[in-house]
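Next comes just one chain, in structure tokens: the form predicted alone.
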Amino acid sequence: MKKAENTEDIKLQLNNVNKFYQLGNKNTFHALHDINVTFRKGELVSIIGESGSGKSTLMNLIGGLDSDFEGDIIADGQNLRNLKDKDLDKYRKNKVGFVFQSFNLIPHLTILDNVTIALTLSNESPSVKQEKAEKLLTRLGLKEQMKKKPNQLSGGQKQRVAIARALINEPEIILADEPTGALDSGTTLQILEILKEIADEGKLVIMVTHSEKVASISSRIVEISDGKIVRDEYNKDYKKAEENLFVDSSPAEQIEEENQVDDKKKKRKTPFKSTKQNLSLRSALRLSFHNMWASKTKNLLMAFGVSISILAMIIMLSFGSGLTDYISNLADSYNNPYYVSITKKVERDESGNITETASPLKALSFKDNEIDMLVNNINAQLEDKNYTFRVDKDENLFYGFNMLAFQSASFSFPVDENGKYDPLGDTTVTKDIYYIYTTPPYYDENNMVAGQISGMNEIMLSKAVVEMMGFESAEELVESNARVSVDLKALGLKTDSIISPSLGLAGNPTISGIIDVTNLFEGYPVMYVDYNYLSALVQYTNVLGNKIDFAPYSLYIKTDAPKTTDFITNYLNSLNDYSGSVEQQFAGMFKEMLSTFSIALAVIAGISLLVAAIMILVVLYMSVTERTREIGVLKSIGARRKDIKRIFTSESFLIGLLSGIVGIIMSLVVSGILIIVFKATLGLAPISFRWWYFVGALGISILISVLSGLYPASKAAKLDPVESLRHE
């Protein structure tokens, strides 16, 4: 029996529809056959037939899940067919609810959350969802379970849930897939009076079900079988529900909102075009914080796991930079920004060793003759520029003499049965020297660790030699008085028994002090010797008949000024003949061993954070899998593409801000328990932090994070709702 058409009820119109399924072997199977029905407001209307008969595909058509059909699905005069997918998100958001068989509640939300979820793809404040989402739940008698999480509730309770996440944004239509298949008798009865309610307030209540019994309290029930309509009539019996749980206004007032709503309906442009806004990046965080709070413990450990490589980063630039550092202000603490330090640059090999066919010596020293050069050259370049300043050599030019003498010179000392130096005793200890330096005219008292500096007939060493000679302190070393013989190989000369008083010799030198010497050299015996001292041992030579060709290896000019002093050192290193001192020199040396070596932590930090970028794609896409059915039910409630693949890159910004978070309070540890370490082993730590570390290494973890969440988080956007809705 056919009800007489009224077109100002009509709220959706299909029209010779038909839908095709493509197969595997490119034949095409043809699920519904010139569906042509006419739904109005207020009807309760059940679809039944068989499984297999076409009945969820129809639902899917009306509802807008699946937009692959021919023929014209008219819903407040707009074809469905024709509308672009975000077009279809906004009908699906605010003309069309779903209820399903399964419930498909999102586990871990909150039933108000779950609730809420679509009103949260709106945007719609916090107090309005609690709102909204209170009123209904308490209507379907839920009031005292909105904390609750879904596997707390009864299957009855659940379908409940579901009503009201249907409803919540007020649509026109509720699409009900076996509202009732996975319930008892006494629950089924409660829902289908809750249905019959709804659709007696004057919406379009469609369910899909196998059931004669449920149809047969529904106003309406239209057959198919095999993708065909067979039958379409009103129950003459039907009643309408002897309670309306929906409508608390009077009717005058109903009256007033149903105009209100009509007015309203005729400013619209289109009939799907909302006034509502979108997921905002602030909703899309929170609702991502929910989901990874449901999964705390695999996300922890995701973090921890690209925290580590933070840590490492931090740790690794930390510790590049204490150590550049380091070597930095030892070079600085030994050297006088009043002073230029000058020595000749040659060729070495491998080894180290100079290449060319001339002695070290020869190959090392400067001639007067270059001394001349050299200085005419700078103070024509001082006089260019317009500086007061002009180099001297008898005033203001310094010489000096160093040599790498490991094996090359040695000094002796006699011991007691105890191995300490002892003046008297029988046994002679030799050791080598490792470097000889004449001492910089700019070292004072500052640079002793004990005793002071050397004149004629004395040395200096560095703190190597207090074990070595057997003393417990600097200190009582220096106060022994101790005399060491020392063999200058090199040079061809031994202190033992030089006397010349016309020279001012007097024997064997004195340990006049130890000195600071820079700690790249700690552990070795260094010699610090006046350049006067060392000047006269080698005339004395000499007298003997050792001709040796000796002149200075460094020059030292006194500036007036630290401008002068950098533009002497700039003028010298333009030549590319000429550097600085020995300790610039290694310092030099060690700072490029240094680039090198943090290059190497730059690369293996690298590697780290490519291993945690691929853990995170890994379990970013592993949870699109997980979620795929959560996918779906979002997207049946309005939810775009983009506010998918929203919600999934605020997860692995979390994710990433997580991790960085973790691996600097990490780092900052590990840095500590480093420095008691290096301090309390080698009495210094080389790790210095730069603020820009740790911003740098939050940026970046947020940004491998959010860059590998872009795959997982397109897929998920580009999941077919019906089909996320059946995965399992």
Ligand code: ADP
Second form
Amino acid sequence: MKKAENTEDIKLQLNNVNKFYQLGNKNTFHALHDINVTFRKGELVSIIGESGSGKSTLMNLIGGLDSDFEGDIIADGQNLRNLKDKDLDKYRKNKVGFVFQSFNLIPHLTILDNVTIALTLSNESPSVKQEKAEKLLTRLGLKEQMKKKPNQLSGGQKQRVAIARALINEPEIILADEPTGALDSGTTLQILEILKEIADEGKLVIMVTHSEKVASISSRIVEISDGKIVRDEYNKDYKKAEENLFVDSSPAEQIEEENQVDDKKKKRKTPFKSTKQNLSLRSALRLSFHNMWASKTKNLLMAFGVSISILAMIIMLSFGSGLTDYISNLADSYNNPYYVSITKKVERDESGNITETASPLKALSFKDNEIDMLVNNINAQLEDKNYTFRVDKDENLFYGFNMLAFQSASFSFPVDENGKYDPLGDTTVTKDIYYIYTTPPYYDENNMVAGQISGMNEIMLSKAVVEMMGFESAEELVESNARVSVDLKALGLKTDSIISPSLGLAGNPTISGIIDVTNLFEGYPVMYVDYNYLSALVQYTNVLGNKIDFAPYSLYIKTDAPKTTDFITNYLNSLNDYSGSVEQQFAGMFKEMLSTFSIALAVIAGISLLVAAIMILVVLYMSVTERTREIGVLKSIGARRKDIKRIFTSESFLIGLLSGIVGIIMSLVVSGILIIVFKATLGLAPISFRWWYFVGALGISILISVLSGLYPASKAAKLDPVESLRHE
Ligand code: ADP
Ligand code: MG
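Cool, the form predicted alone is there; where's the form predicted together with the named molecule?
So here's everything in the complex, that chain up top.
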């Protein structure tokens, strides 16, 4: 073939191209010396030369994989040296097609997906992709293999797939670096024929080969030695192929023509034909999904690991809220819908003691004028909102007193030699009372385990006392008419103010009944007394020399309807100085303790999430190393850094999604089991879910995965294409 005269035919021109490799220590290696060469369309060029002579170096420069050179490489009027990375990506995507010695197919994608990957990077529609790929694969005799994976094909078939992949974007330059190096002679010939066909269609095909025999069938031989062109010959005997391997070549020609029209239309607005679109998120997800599927065991194991921390987080949160709910319900169960309970808000420490060191009694108790003011305010609110109900101090306002401190009193009783209660016993046993309450006005027999609500000279004790006093059952204790003496320690009364016959209040109090206390205090002695009885006792001790301003700790308003109760309760809550019943106050205190506890649990869960994040990071990092070659291939096809990053980020997103879902499912299963176990052993299951635990867990799972994936993804994106392709 004669050198064409027409400059329009020039596809590629290299002027004084020099390439230096940096060897470190400021040493450089001069790999290419003053390369001057021009290639035209329709040429099938063989680059020959000994190993290490610089053939691959030259190919990488021409292909835009390596842009670090001196001199000019002009492709279609554009100087590659002046191109921005972005435009170099477009050049690789649209102008050149690479064929490698080792095929470099992406193992986890089907043949069809391998061929269309360049179109995927351009966000081409599936139907167009299918159509173009099918046409090419048919021409290359691979139509039947479309659905297979690369490792199911022979070497020759793989190289034909690689050629199809290189041709899919209708590039004008095909670069093949030792395309037949890994093939037997029969297959070699087949591949050469195909390359020849492509050249005959008007493309420029440049291939590197070791073999003179292979070179001899090309139209031109360029020999390189020590980075210099030492021979550049045209093959006089070169003939265009007699019969086209491509059964139907007209569409290809048509495409070619369309291309040229296209090129003219877009004339140099942007360098090189370019579809504006890039890899879509959907395609990135699909690519990552395929990759993850290819190593599903690894990914499932990792997701399982991550999901354990998600599980821990959900279980801990659900346990915390379960306990909180349980306590709230318990507190609520003590309230009566027809009564408003009012206590003053004070700060308490962990054991329920008021943190204020000054007289706790003063801080907690309601003074007369305070009660009047509160009643007036409530009535004004009721009037304002047209409620008919009014609070009346004499009619529907009741007082209460609650000693919340631990060991607020003790009770003593005489015993016989067996330690059983005996009114005539010689020894006395003293036990601590944990809490003193006055009986709320709405307590009735439903609150009793045995006996009756106490009145004057009577007290009620909790179940724990029954055994303590040596009785078989609550009924037996009540019926025994047992009398105890009580020391009201927490009131600051002197020891001689023991409630005793000497007080003139009809002697030691009788135990009128055993009261049902919450599960929380089930095991402790708790005392209930009538408010008026307690008040009378205190006043009596004052006569004896104590100076205690006895005033109520709790107020109770008996309303006409639950609606009124709610209204008044809401109003009081809005004042911030009051809270509901003592039980509700207690519940609040426990909730606070629980939230501290929950924070501790959350920190543990957080640590496990951190471990999970590091695990994801390591696995993805290793995956980048494993897939270095694939990244190189993607880059040679024109993938931008962004695209690579997107593929890896999609992968970490999918890992997060998978882990989150697995974690949620596991947490449901585990909490189901826990509920059954708790119910069977404790009779209650303090586990409750909030919908946002699941949404949050899923979100956190995705977030930590994506965050841990950022570094590996950016590492992948930054990989040098030439080096990655050389990676073993
Ligand atoms: P060929 O493909 O002809 O076998 P190459 O183009 O791969 O040869 O290499 C040409 C020369 O450049 C060799 O001496 C090789 O050692 C050197 N070379 C290639 N890549 C690098 C690199 N990244 N750093 C340093 N030297 C390199
Ligand atoms: Mg080489």
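Please read all numbers here as calculations on a predicted model, not as lab measurements. Residue numbers count along the first chain shown, from 1. Between two forms, the rigid core is the largest collection of C-alphas that superpose within 1.5 Å.
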Does K463 count as moved between the two forms, where moved means a C-alpha shift of 2 angstroms or more after fitting the rigid core?
yes
Tell me, please, whether between the two forms the C-alpha of S127 is shifted by 2 Å or more, with the rigid core used for superposition.
no
With the core lined up, does the C-alpha of F98 move 2 Å or more between the two forms?
no
